[in-house]
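Quick heads-up: it's one chain on its own, the form predicted alone, in structure tokens.
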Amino acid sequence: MPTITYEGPDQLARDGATYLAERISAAPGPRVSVGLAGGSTPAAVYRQLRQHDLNWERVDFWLSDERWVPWNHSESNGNMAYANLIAAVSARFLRPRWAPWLEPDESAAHYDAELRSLHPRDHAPDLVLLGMGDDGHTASLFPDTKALQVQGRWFVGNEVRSLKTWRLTATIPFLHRANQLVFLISGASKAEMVARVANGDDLPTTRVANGPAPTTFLIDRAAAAKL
């Protein structure tokens, strides 16, 4: 399991920045496909990355999941993104649909079309950043949910009985599809688990990250206590 450990959450956010950064400066091609994750220790890595001097109108941001909420739910990945990062560059942000009379499938199938039309061809993400629950569970790929067996599709409704609510998850193969994929995972509450995922148990977490696409995980200290 590649890992980078930092000695806390602040330095997590400052130099995991400075990870994704040079990594979105060096993607080849016109465009850079960047997947985002929710949470909070994303949002403090987006707080530094926007600080960045990078050529933003190159980047093409998207949601590797999202709430089954309105757009400025304070609940909603997308309204996290565009507060801690998007409002501050120049980058394109492409978020899933949502109306009132939507279904959570109906969206996900939307823009899983948007991203096969952003991803033609051999294109792949570049990068896609995603975190951990305490569940193991990573993007709205939760224990025990449909989602984790979708073969054909990239982007999908997920219903998640033990939440008693729907999200919109990527899919395990659309990850696979990847360039890179970044864990950014912070707490002693995730100590745990990042055991469990470097000890290859049967997780969301460690299906996504034990594929074809190559994977780091940025943690902090706490979160790797037990490793």
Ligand code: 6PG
Given for the second form:
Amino acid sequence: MPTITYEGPDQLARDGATYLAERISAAPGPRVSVGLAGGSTPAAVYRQLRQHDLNWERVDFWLSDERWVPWNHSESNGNMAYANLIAAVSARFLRPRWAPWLEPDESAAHYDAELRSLHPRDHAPDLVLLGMGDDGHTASLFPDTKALQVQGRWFVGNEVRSLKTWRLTATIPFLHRANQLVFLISGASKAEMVARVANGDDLPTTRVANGPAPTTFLIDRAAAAKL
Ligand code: 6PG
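May I ask for the structure of the form predicted together with this ligand now, the form predicted alone having been displayed?
Okay, now the whole complex, with that chain kicking things off.
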């Protein structure tokens, strides 16, 4: 499990952002496709990343997952990414649609088509950022949910009964197409799951990390405590 361990969340944010900035800059080709993680951990990383002087005009940001809420909702991953990164840089940002008359998988199917247009001629995502929940989920691929089994789609609606909600998520086959996957994981609450992923336990994070996409875990010492 390729891992870089930082002293704490502040160093993870600062030095992790530098790690990401270097990979965005080094990406070949005229445009760079970057999938953004949701949740709370990435916010501090994004605030550091936006300070880097990159050629942002060539970057296409999109979301590795989204909650089924309006764009301006406090729980929206897109809203978090916009507030902490996108609003400060001149990159493009592709977000899944939300409307009260839309079903989650209708929106996911439309986003799937948009992502395929963004990655023509089998162009792979250059970099996809992910987090990990206390239950070992990543993106919105939660344990025992249907999205874990989906083939043939890049993005799907996923009913998460444990949260009594719907999510939109990248699928495992799509994440496995990436040129690089980077997990951002912080805090003692993740230590047990980090150790289980390192042990190869069958968790959504393990299934994503152990595929063909080169994967690196950027974690802090608290999350690494049981390695
Ligand atoms: C989401 C995420 C999810 C997140 C993990 C970790 O929509 O919540 O994309 O996969 O990355 O739950 O979240 P924290 O960083 O808040 O611990």
